[in-house]
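Single chain ahead, by itself, as structure tokens, in the form predicted on its own.
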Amino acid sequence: MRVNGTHYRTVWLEGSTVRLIDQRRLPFAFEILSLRTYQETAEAIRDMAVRGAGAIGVAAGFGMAQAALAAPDGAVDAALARAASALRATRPTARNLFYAIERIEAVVAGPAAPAAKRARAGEAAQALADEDARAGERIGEIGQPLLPSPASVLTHCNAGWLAFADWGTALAPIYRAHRDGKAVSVFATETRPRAQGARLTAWELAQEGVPCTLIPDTAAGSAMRQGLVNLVLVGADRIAANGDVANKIGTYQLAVLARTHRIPFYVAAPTSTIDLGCPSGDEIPIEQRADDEVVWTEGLTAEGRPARIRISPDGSRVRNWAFDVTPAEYLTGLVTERGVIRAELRAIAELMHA
């Protein structure tokens, strides 16, 4: 996608370093992080610099390539093992970041000569990203079809792309449809705690000329009943095999919401989200995050001075969830870049195994 005219993608490799928007500092501030180790590019996961399920899972990828390139001979199967499991360790709920560093771990397993691991990995790598940009750009133009015009869209979170190498799942269908000439327009929800729709959504929106309008949280079910949405098209973190659905927390009640309102709630992801292994939503494990992001807020002043200020009185508990399961009979279908299927088991395993 474009930066002021600019094509970027959300992460990519050059020679040995992890290279990134750094999501954090957006939509204030463009900047780009140079990762220079596998344990910074674990980091910048953990904290979040990079986010969105796709890209992750590239920087995961990434990062398992340059463990493989610092390695010294004889021990790249060594240093893979470490780096898994300190990438494994970043964020639990994202399918992505698990399927990448398998994907590395699979090419590189067996005998051969450490230039050849090292060769493996940073190939693999390049491909999974490779993969992830021609996935998102192909779910825009099975997804833009699902869109009439004009089309009024209502999105959560952040699943365009900053979430993942290029194009990205549910807003890969809107840029689709916004360059075809459709007339699209998105209500972006500010996405409380860390505010993805407002700080990223909306940003990556005004790059591309989509009309975007945010709005609070609470006032999805409002929209919906005054009829402003057509369509609710929403990212996932990870697919259960019966079609349950991990994403965003806030997601579950959109879709009981776009139910009563009658509105088709489709969920827009990749086949590597999906996990076969998984048997329902109830297995998905919960990312719980840390307390401040809730009872902290940043933005800027109205100086224009970065801040950070307290919203809730001290001492108050917290639970911050990451994400919510939604129930695969919510779902109106999956958009993936095989096609449109419903959100069941046997739709799945048959997408899964064609």
Given for the second form:
2 protein chains.
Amino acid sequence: MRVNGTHYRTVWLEGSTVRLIDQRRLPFAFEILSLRTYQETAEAIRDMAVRGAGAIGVAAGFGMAQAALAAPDGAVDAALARAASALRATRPTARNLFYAIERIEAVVAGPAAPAAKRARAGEAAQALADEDARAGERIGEIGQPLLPSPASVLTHCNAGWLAFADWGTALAPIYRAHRDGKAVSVFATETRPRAQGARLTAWELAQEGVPCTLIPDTAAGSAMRQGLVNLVLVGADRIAANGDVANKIGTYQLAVLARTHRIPFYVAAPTSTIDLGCPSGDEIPIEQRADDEVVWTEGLTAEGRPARIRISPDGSRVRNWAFDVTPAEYLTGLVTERGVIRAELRAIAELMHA
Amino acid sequence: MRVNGTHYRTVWLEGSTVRLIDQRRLPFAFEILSLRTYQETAEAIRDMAVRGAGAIGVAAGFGMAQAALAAPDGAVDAALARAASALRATRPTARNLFYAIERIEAVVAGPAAPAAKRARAGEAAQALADEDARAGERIGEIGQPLLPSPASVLTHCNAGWLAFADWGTALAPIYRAHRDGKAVSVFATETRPRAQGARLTAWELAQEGVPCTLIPDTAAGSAMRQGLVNLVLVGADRIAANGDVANKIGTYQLAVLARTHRIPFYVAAPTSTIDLGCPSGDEIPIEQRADDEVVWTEGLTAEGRPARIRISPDGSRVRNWAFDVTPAEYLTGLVTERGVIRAELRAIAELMHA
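We have the form predicted on its own; now please give the form predicted together with another copy of the chain.
Zooming out: every chain and molecule, the one shown earlier first.
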């Protein structure tokens, strides 16, 4: 990804230190966190310094590698088991987190010298990050023909660079099309409560020079009814075997609105987001986060100082589901690094066993 | 309305001073503004110190009365014409504003002594306020049988006490049912960008002791899909002759979601919100407000100081439609002070000529 002209990944490993862009500070400050232990990495995932399905998967993989690198010879397996447990407990919904941990567990399973296990864990974690970035790039290539020219795409939350190691999913076809010279513009929904659309997507698109219009979440239906949207393109945190999709709260209602207005609704995700062990959306655990995310908000004062303010009355009762489930029937298609498929059991099974 | 146990109206006239609850400060401060001229009253409407269809109608009526009261004997008609023009220019969408101005214009039309015109303007403005409050009370009585017991009602923005002289529209049946002992709870959508749901509805309901759960606008569809909503009840800023409804941005998408989930969707409004001169929603002017409403937000710091912060990156392009139009076909019914009717041309014409 480009930040002020320089290429970055969202999260990477330097020696045994995980480094990542602190997404809690964007768009007002661009800061790189250094996490020296898997515990610090787990905390960064839980606190959403890093967020987005792919990015937390990559961070978890690096966290596993950190645990192996730090463990004395006799305790590599035990350290990996502790790290896996700590990392799994950070956030429940995104499939990529569990996928990454399972991948590292697989390569270090069985008897091997401690040094070999350390090396395998580190290589597997790096491979995961590289695959994630490549999958995003492929999703861009595969998805961009879905965009007419000119195209007005509505997206929700942030499924861009910042949600993955690089490129992203929902935004990858937009970046690809834009670089290829197509006229693409984006409606970014604010995505309350954490406002990843306003804070991250609008910022990412500006870095890449893609025209972006920010709208409140309340305005999505009106924009569609006015004929201003050609296509809805969103990411996913977990896709069940039947094609049901868990993604950021608010995705479901955009899918309903897209269907009402006969606007194509695509979900873009790497195959690492698909969970064949999960039969349908009903079995996807939906994280509930703290009321404070709704009641308080962060930004900059007119003088440029960071500030946090309360925006609803004291004692408000709040529900804060972090995700919702969009039934497969609402999807026009699923854009993966292996191709565009229908969101249904057989097509997904074939894709995963291809 | 009850505020800390005391009964208030949202806006009232004392001598020639318009007094109103400053809704820009709620819920963090309860302050009464004193507006000594119609120009100050117009500015309070434009700047949304007073908002809500009925309340701005009542304020505009009092503004007309202020103009008449302040004018020297030879200039009453001219002052009323200037005030009408200034007040009409404040906000374009809500019908009640224009209705109120027309009502005052009608009673002062033709030859009469200046003192008589002043008296008529003042009496008509007061009558408007009283009618508005009574209409809300009647809407409460007429609407409350629509609520099952227990009832979970989802509402949007604020169509309560604060949006009218008293009682409100969408919240009036809720208050009536609650006072009558029905078990009623409310989901209040935050209603970005100005967050009237979080700031006003949650506060109003707390004052009245009605259980209220605040949700981000992104969570409405998920709440419905989870079966947590029995009924959607919202207000209106203007209702066209064919039953199309202009109301706060986000209303339309709630109507689409309610239909998808087979949840009754009612619009509550006094007949003063119905505009027979407007054939359909296509002819309702939709106010576009400043980008700053989306980009900046206000609240209290942890230390209790009022603060205003920027919540999206510098230079974001924004669309900020204040209202949207919900086609009549989405309404289960229209709850007015004269009864519940279907939202369609003939039923509305009969209601208005009854």
